[in-house]
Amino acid sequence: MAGDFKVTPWEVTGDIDYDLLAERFGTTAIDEKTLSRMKKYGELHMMLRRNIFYSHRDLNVIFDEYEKGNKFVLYTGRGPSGHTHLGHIMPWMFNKWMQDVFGVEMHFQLTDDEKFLFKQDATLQETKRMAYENALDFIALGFDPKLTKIILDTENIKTMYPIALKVAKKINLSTAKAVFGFDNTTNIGSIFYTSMQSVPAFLPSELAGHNVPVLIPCGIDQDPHFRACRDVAQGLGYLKPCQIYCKMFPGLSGSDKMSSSDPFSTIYTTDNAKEVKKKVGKAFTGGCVSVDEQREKGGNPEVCAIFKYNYYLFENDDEKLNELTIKCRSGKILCGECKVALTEKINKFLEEHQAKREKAKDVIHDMTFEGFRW
């Protein structure tokens, strides 16, 4: 049924209609006028050209402030429930591009408390351990160590808690239920948690002693948290944080979102070459049942996980992507060939990333907020 999908910060199901989702959430499409404005600052990122980052809240406010000489702060994060996969990496890459283009600070929040509260079998020791592993992947992407700080909720709680309390006092239970779908079975820590996710949106202003604009590039599934955050901002004397949202990175199974619960649909940054080859080899494609039929009728790139991986992350050149589309539809290239080519691209990326990930261990302690130790 059209529109029969669910998107929350903790669950994504069904075939997502992203335009309808933006309408439901009340976000604004990134139009040509906004893209033209962004071109003034540098060449558009692939994810903007391809409408992967496609929706926003008050993005033009950020640019207005920037052009007045008021630098903004970037904020994004990760709930450390397991190893990092490509779906997590994708928006982080966009954040890295934003930092490079605008020369701004980056605050990266690791919500070990959230995953402890929302995952029944999680322990704080485990969520903190995974936070460390996730932070290595974040650093490996090349964020400026002088402009980047990693926040871990349970370690930085002394600074965060007073801000979270102010936010919590402004959000009533009926609002939390309506926005997040909480019910009488929800533990009270989970209900409080959204106050913690709001903190980095206001922390730069607290640290500076005056209002600082904040831009949050992340997946659109996180919008409910920031709707609540924006609703209380002005009442607390802060600027409303601005957001730029991306679509979900697809799974190899053909789903709209890569899922950690299905390891064969997911490429982790820690996967080896053999694992990648096996996973890509099992991926859902838009091909026909036989080689002869595909040569005759062609494939369907719109539903093909292999094509989507190129579209979202592994083929930056628009002309080459268009050429791949034509070859697929005309039957000039087969699914097996595309799988081999994608496997090579992913393994090349992971080989380089894993080397950088090892080097990140030497600098991770220097990039923590307030200098906490892992």
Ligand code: TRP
Second form
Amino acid sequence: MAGDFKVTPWEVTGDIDYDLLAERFGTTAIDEKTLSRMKKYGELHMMLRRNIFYSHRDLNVIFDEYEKGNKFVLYTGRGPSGHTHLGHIMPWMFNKWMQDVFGVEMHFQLTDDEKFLFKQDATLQETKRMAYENALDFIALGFDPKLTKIILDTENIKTMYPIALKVAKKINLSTAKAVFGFDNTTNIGSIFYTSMQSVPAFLPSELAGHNVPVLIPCGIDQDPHFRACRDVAQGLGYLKPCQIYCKMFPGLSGSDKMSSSDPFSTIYTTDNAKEVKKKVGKAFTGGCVSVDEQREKGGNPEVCAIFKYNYYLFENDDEKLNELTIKCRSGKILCGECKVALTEKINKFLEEHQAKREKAKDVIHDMTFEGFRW
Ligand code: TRP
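Condition change, the form predicted alone to the form predicted together with this ligand:
Every component of the complex follows; first up is the chain already shown.
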């Protein structure tokens, strides 16, 4: 049924209507006017041209401040529940582009506390280990080591806790229930958690001793946290953090979101070439049942996971993407060929990424907030 989908920070189900979702959350579309403003700063990122980063809160405030010479800080994060997959690095790549274009600081929060609290069988040891693994992937994308800080909640808690407390005091249980869907079975740590995710939105101001604008580029599923965060900001004397949101990275099985609960539809940054080949080989496509039929009727790129991977990450060139669309629709290219081409692209990317990931081990300790050691 249309509109029958669910997006929360913990659960994404159904066929997402992204415009309707933005409307439900109350976020603003990134329109032509905003895009042409962004063009002034640098050539538009592919994820902006393609409406993948598609919605925002107060983006213009960030640019107004920037133009006044008031640099903002970028903030994004990751709940370390397991290895990093392509769906995670998609918004991180956009963050890296933003850092390059604006030359600003980047703060990356790893919420080992969150995943411990929300995942039944998680241990703190395991979420901390995964935080380290995830941080390697983040660093591998090329963030400026001088401008980038990695926050780990359980390690940086001494600095974070006073801010988290101020936030927690302003959010009552009925708001938490309404925004996050908590009920009487929810553990009390989970109820407190959103105040931890608010901390990096206010931390730059605390560190600087004056208000610093913060922009959060991330998946739109995180909006409930930042709605709560924005609601308390001014009462605490802070600026409201601003957001720029992307759609969820699709799964290989044709679902709307790549998810670790379905390992076959998920490509991890640690996968080897054989695994990638196997997973892409099994992917859901928009092809017909027989070659003859497809030559005659053509395929449907709109529903095809392989096409979506090109669209979201692996085909930067708009013209080439367009050619692919035409070839697919007219039956000139078959799913097998597309799968081979995509496998090659992913494996090339992963080979390079994995090498950078190894090198990240040398610098990771220089990039931790307040110099904590893993
Ligand atoms: N809650 C996020 C997750 O489960 C992790 C996170 C913390 C985050 N701070 C963030 C994500 C800021 C995006 C932006 O992955």
